[in-house]
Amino acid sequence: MGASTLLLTGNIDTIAQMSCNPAIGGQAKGQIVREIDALGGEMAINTDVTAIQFRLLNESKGPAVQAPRAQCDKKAYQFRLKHTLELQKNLQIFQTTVTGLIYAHGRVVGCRTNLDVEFFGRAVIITTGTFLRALMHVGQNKNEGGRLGDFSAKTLSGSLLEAGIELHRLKTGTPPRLLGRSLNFAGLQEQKGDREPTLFAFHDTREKDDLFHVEQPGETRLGWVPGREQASCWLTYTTSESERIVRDNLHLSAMYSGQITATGPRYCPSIEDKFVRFADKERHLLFLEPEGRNTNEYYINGLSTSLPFDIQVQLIHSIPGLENAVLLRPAYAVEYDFAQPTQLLPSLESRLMENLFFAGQINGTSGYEEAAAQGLVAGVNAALKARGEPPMVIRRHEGYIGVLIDDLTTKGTSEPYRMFTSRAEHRLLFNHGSAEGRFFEHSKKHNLLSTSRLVNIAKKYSSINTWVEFFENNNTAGGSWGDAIRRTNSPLELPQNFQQETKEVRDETIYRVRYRGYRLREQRQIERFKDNEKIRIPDHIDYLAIPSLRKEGAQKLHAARPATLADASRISGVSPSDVSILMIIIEAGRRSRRESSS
């Protein structure tokens, strides 16, 4: 966007280092990465050229819920993105720890650092991750830091409180890392990557030299051809001995001994939580995932814990394939400060302090993808704010990024927020292949993509629209082409000209035609949801007795007793599907009363 930008970080060498699993994407998250790419972000392309395994999740289900996921080479991902930032025009990187903000006349104007150097700017974005007053726990052992071997930002919280910003504590955790050559893969289930990988970036609208171009003489970015020489992951599981070890030592876990009082992620529970909350399960699935091509380090996906180190060793050795495993790094839990995101505008600017923006885990989210989306939106809006221009606001009917920001700024959160497809009431419009079309106007208006790519996107969607119209208005045997496509999932002999289109054009066209009825219903629902403020919820309704409501949603509704559907939709933990169910129940009640009165 041409803005003069400074990035301050406590450690330049850990820019883009993934603290937890070096995986990008997954359910809803994969769609977010696609949306980031459609808005000019770097995450998708960086993932594609540093990934060591690609998998399309829910491949057997409908395209709306299919989601790409990639296991990345942790160091390659980190080094390439650091190099990208170093080469970025108008961006300067500087290593220092921010100790506080500088305010004047109700605005933030700069920041102080531990080097006694002050920096001034027209807008400031805070992206502290898990480092704000961070404290790590391994059993009863405590160490300051937002990541093992890294620092804690101790004084910035006080500066935020000074501005009247409300802070709370959250918790997250990460599993132990193991030495690969100490593992026994014999008898474990191998999980290979897809033969034809689903990439994250929209390569079809990019110029051919966008992947490995030389930015400056002699400086070519790290990376490889996407999908080349994919690595395998492996599946194992806990045992009854694993459960015994955990249960016998719950009193030593930082989370169960009272050492940690902050709320952890509901949807990424520790192994302690799994055995306590899901006592009916005989075992829990675990994934052994390599951390890179040039390391023998493995990540145990599904085994985060804050048990003492010696108990961690016993626990790991109780798992098939890990009987002789050597630990390289212990698992730990980390507590950190976050700012309740209801204090933000939809632009991610603070309601309390002008020119101050927040993005990432400081807003109560979890996950690299959610953080990257917020960073992108906050960055765009900080540049617009500095120019005195109106903000870019992404609405929840436009994509997962809109759902994410709307949920945060209107509902807030009491636990680490994670995006799911169920949070998006219009998810049938959010298939991962459509992101460039959905965000085209934002990208064009705010100069987020190159001119050539904008031209290519416009041509692509012109072709898609032309073919959708053709299929709906031209006949083949037994009716229109559209009806034929909707009647069968079997391959059809489609027109030769259509078969010569790119795969991306063909896939999006068929999706729009096949799900035409559902898509039209979603569009009508978008209009109907605008009236939610007018729809009152009966006072006598018993949420806990509605079996179709999710348990979490029913509990939150029972506690809050919202007056209208709009009020219900703004409650943290109440999903769009919960609101849709309430709408159906209310309408059924009205219809029943009309019939009885007649």
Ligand SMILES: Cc1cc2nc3c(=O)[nH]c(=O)nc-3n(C[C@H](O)[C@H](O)[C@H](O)COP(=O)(O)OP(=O)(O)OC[C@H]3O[C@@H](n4cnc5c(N)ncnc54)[C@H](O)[C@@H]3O)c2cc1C
The other form holds:
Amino acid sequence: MGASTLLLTGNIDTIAQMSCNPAIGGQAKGQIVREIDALGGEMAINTDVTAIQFRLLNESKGPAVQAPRAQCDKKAYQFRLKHTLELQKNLQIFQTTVTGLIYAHGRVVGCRTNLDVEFFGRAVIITTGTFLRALMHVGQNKNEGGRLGDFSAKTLSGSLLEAGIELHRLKTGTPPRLLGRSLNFAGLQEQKGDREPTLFAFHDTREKDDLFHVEQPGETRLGWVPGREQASCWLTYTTSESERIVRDNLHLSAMYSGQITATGPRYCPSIEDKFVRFADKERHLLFLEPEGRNTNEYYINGLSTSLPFDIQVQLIHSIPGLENAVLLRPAYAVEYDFAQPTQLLPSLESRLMENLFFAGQINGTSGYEEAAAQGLVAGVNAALKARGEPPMVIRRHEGYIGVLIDDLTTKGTSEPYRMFTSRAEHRLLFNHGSAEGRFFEHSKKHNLLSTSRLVNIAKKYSSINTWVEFFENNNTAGGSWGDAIRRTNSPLELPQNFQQETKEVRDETIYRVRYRGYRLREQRQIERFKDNEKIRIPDHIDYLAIPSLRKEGAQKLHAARPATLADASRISGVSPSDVSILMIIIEAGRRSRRESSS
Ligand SMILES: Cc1cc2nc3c(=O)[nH]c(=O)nc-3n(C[C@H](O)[C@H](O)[C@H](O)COP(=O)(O)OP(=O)(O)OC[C@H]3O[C@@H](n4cnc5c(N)ncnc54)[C@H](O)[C@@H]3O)c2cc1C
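Switch from the form predicted on its own to the form predicted in complex with the named molecule and give that structure.
Zooming out: every chain and molecule, the one shown earlier first.
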């Protein structure tokens, strides 16, 4: 966006380091990555270029819930993104630890660092992940750090508290890493990548120059096809012996012994949680996933734990294929501060301190994709704020990014928040292939994509719309093409020139035709809801002083301070009757202002 930007990081070498599994995408997260791509973010292209295995999840289910997933080369992912930042115009990167913020007149104006150098700017974005007052646990053993081998940011929390920002504790965990040559692959089940990979970036609307722009002259991988030479992942299961080991040692687990009191991710449970909460399950599925092409390190997906190291070794050895496995890194849990995201506006700017933005895990989320989406939105809005322009607000009906930000800013969270398709009421409109169309107006308005790409997207959607019209208004044997497409799941002999369109155009057209009825219903609901989006709630309203509001509704509204009536209606604990009362009060306020001015 042309804004002069400084990125401060505690360690330049860990830019874009994946703290846990080097995998991108999956359920709902894959759709988010495509949305990030549609808004000009780097995550999709970086994944395509560095992935070592691609799989389309839910392939047998409806396209709305199909999601691309990729296993990446951890180091390649990290270094390519670092290089992208190095080449980015107007961006300066500098390695130092931020120790506090500098405030003046109710605004943030800069930050202090451990080098005693201060930096000043018109907007500040905090993206500290799991690093604030971070404490790692391996059984009863504790070490400071946001990630194994990393530091803990000890003083920044104090500076946020000083500004009145409320902080709480959360925790997350990661499994051990194993040495590949110590695994018995004969005892594991192989899982290959898809023969035809589903990529994350919208390659068909990009110009050649948009691809691989990080590689230096002479290093371009001519003829390299993303998804070629894929690596395999491997499956195994826990045994009854694994369960016995875990149960016998629960009292030594940092989480179960009461040593960690912070809440962990419900949807990414530790192995202790799995055996306790899902006691009826005989065994638990585990995936062995390579961490890259130039390493023999394997990640064991599904076995995150905070048991002591010696118990971890016993546990690993109780699993088929891992009888002689050598641990390269232990599993651990990490506790950290997060800032309750109800303190943010939908632009991700703080409600309490002007020009201060928050993005990523500090907002209580878990996941690379959720973090990247917030980083993008906060970045765009910080630039707009610096220019004195109104923010880019992505609404709930536009995509998963809208749902994510709306959930965070209106409901807050008490456990690490991750995205699911079920969180999005309009998910039928959020199929991964439609992201460029859904976000076109935002990317055009804020120049988030190159002009040539914007032109290509417009052309693509013109083709899609033309074909949808054609199928609805032209007949084949026995009725319209549209009815024929909706009637059958088996491939139809579609017109020759349609088959010559790109796969993206064909897939999106067929999706729109096949789900036409459902899509129309969703769109009607959105239109109805949009009326409420237009009704703004005055900033000064005192919810606690409105006697007709239910107590819970008043308290939730007071905490979330929604911007519009639609925002108010989405807050859990705010009932439709609370919303109606608010509408009457807003209308009465408007009337009395009109009368007094006339
Ligand atoms: C142990 C563990 C397991 C996880 N498991 C998963 C998983 O399985 N799947 C998943 O999707 N997600 C997982 N996550 C979460 C995922 O890693 C994060 O949600 C995501 O990386 C958050 O991105 P972020 O940009 O907010 O922060 P991070 O990626 O944590 O980056 C924060 C950055 O801020 C820098 N920093 C922090 N404080 C300061 C300071 N004061 N001054 C300067 N620089 C500072 C750090 O150096 C770091 O580079 C896990 C995280 C951890 C730690």
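Numbering follows the first chain given and starts at 1. Everything quoted here is computed from the prediction, not taken from an experiment. By rigid core we mean the largest C-alpha set that fits within 1.5 Å across both forms.
After superposition on the rigid core, the Cα of residue 562 moves by 2 Å or more between the two forms.
For residue 30, the Cα coordinates differ by under 2 angstroms between the two forms after the core has been superposed. Core-superposed comparison between the two forms: the CA of residue 536 exceeds or equals a 2 Å shift.
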